[in-house]
Every structure is written in structure tokens, then in C-alpha cells.
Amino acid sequence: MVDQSAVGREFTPVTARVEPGRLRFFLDTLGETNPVYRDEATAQAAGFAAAPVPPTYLFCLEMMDATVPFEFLTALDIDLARVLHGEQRFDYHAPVVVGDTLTFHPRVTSVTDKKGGAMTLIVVETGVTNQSGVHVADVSRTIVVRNARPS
């Protein structure tokens, strides 16, 4: 069972480049047709340096380029079969566009037991910087772990 000692734990940073082909695949998967995400001229007319990424793309990008996509589960000895997706939040501080190279810095910020210890909520917050060192976003995810009942 994950306890408070996990708070502050950091995981391997992930570096990922925003590539137009992978972004198009993501947009096609979602059925996203807004031209600002697909057309350079439309994006520039809207004030972006290049096509921006849609809000949830950062989570996908971090997972695709991580050497060990579920590192935090292994590091905290969490059984994937007991994990539920709780919540996700994206706070953008600057645009992220095609051509950017991003670095993700994940760390555990909260561990909370619920239902008398039947479940644990773990919050992993990830600061994201671009190739110029600009803090472009914060990504937060809450993982719900269903704990084994004592025998």
C-alpha cells in the first residue's frame, strides 16, 4: 500500500518532440477537425507560431515517449490491475506548438487514503518545459488504487 513516504518522489524526466505526423494521428483518432490544429496558416492567423496541440495531447505525448510509460506504478509497487483513472487536469501557461521539444518532470504530490484504507488516491503532477526552458504547462493526474483487503 502506498503511503505518505511517496509524496515528493520524482520519476525519470521524459523528453518529447511535438511532431506533425503523430499529432495528426492523435487528431484523427479523436475526430478533431478544427483547422487551427491542422493548418499552419490558420494557426498563424490565430496568433500561434505553428499548429498548437489540443489540451489533452500532453498526456499522450509523455506516455508515448517515456522509456518506461508506467514507471510510477513499478516504483511505488502498485499492481496495474488495481488501478483506476481518477482525474486529469491540464494548466497551460504558454502555447505548445508543432516543432517544440518538451521535457516532462513528474512527481507525486499527494497520497490520500479513502474508505477506511480500501482505496488510495495518488496525485502525480508533471511540470512541462519547452526547448527554451519556458514552463509551458502543468499536468496533473489522480490515480485510484483499490487496496487489497487484509486477510
Contents of the next structure:
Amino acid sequence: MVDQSAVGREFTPVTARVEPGRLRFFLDTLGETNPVYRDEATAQAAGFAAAPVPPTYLFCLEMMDATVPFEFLTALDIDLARVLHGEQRFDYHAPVVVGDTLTFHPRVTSVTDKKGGAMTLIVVETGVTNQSGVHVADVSRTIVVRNARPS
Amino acid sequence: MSAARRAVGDRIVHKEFPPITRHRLALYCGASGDHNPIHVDIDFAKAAGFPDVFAHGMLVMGYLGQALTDAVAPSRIRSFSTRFAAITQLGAQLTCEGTVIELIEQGGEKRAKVALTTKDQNGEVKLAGEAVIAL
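Rather than the form predicted on its own that you just supplied, could I have the structure of the form predicted together with the partner chain?
All chains and molecules follow, beginning with the one already shown.
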């Protein structure tokens, strides 16, 4: 079971490029038709240098370009089948647009046992910077591990 | 859309989405990079103790984000968070809503807090969240 010793653990930074084709696949999958995401002129009229990414896309970019998928689960010896997503948060500091190259820096910030050890909540916070070193966002996920038995 | 006219109690977000299909979940795996088999492989889901595959929480949050940016320009969103209150099953027909709950000054600008929910066709809350938007 994951314990307090995991707090502070950092994982391999992920570098991901915002590619227009991959972004279009995401937009099509969600049935997203808002022209600000699809049309450069509309995006520029809205004040962006190029088409911006939708609010949850940062989460995807980190997963898409991770060299080790689900690294934090493997590193903490957590079975993927026992994980649920508990909470998710995004704080946006600067625009992210098509053509940007982002770097994600994930680290564990808290581990909390619930229900007498039946569940463990793990918070992973990820700072995101762009190709110019601008801190564009902070992403925080809480995962719920369904433990095999209380301990 | 004059953001300055937002008032507490305004329901600014409302959008309904088509039923979630297995195909949508397969597409979302590829589109999002989240290849957890629990969302597409029924054998894996059953072995993990679930009756069937179920939607990615982030697909549902993606719909909520879409509903949000239909109402609020993406450049105005300062934060967006949610709690995943319940698993979203296949066939769920989701409705996303958002209501202004507070007007605040923060970071040198006027902002509003928007309470967000995603419910299925039975009214069960799947996501309960909040966005902070610049006015």
C-alpha cells in the first residue's frame, strides 16, 4: 500500500507538442465544434496567437507523450485495475496554443488513507511550462486506489 | 456575451450530450492518450470487479469543459476543477450546467465563481465542480 514515504516523489518530466492533427481528433471525439479551437482567424480574433487547447487537454498531452505510460502507478506499485479518478483541477496562468511545446513536471503532494485503509487518495500535482519557460498551468489529479483489504 | 453583466444566480452553462457509446470510449482512448483498458475491454473491467466498461472521468470533464467554453471564452477561464462523484455508465445522456455563485476580486481582476454539475438522464450527479472566470 502507498504510504507517506511517497510524498515528494517526482516522476520523469514529459515533453509534449500541441499538434493540430491530434488536437482535431480530440475535438472530433468530443463533438466540439466551437470555431475558436478549429479556425486560426477566429482564435486570433479572440486574442490567441493560434488555436487554443480546450480546458482539459493538458491532462491528455501529458499522457500521450509519456515515455512510460502510467509511470506514477508503476513507480508506486499500484495496480491500474484498482484506480479511479477522484478529483481533477486545472489552474491556467497563460494561453496554450497549437504549436507550443510543453513540459510537465509531476510530483506526489499527498497520500491519505480513507475508510480504515480501504481506499487511499493520492494527489499528483504537475507544473506545466512552455517552450519559452513560461509557467502556463498547474494540473492536479487525485486518484483513488481501492485497496485489496483494509490494513 | 457581456461578461460584466453576470450576477449571482445566473445559469450561464447548459448543454446536453448524446448517449455515451462503446465507440466513443474507444475513440477517447486514442484521442486522449488514456489507454487504461478498464474503459474499453469488458474482460478487464469484469476482472476488476465492474459489470462492464465505463466512461473515462476525463471524457465527462471534457464535455463539461465544452459546455463551459460555449458560454465563457477560453481566455477568461482561470481555473476549472471537479470531483468525480459517480461512475458514468455506457448509455448515459449527460447534461452539464453551471450557475454563478459568487462575484469576487482576485489577482487584480473581477471574477466569478461558477458551480458546475454533470448529471445523467436519471438526475444522478456524476461530476460536481467549479470554475473561476474573469469578468
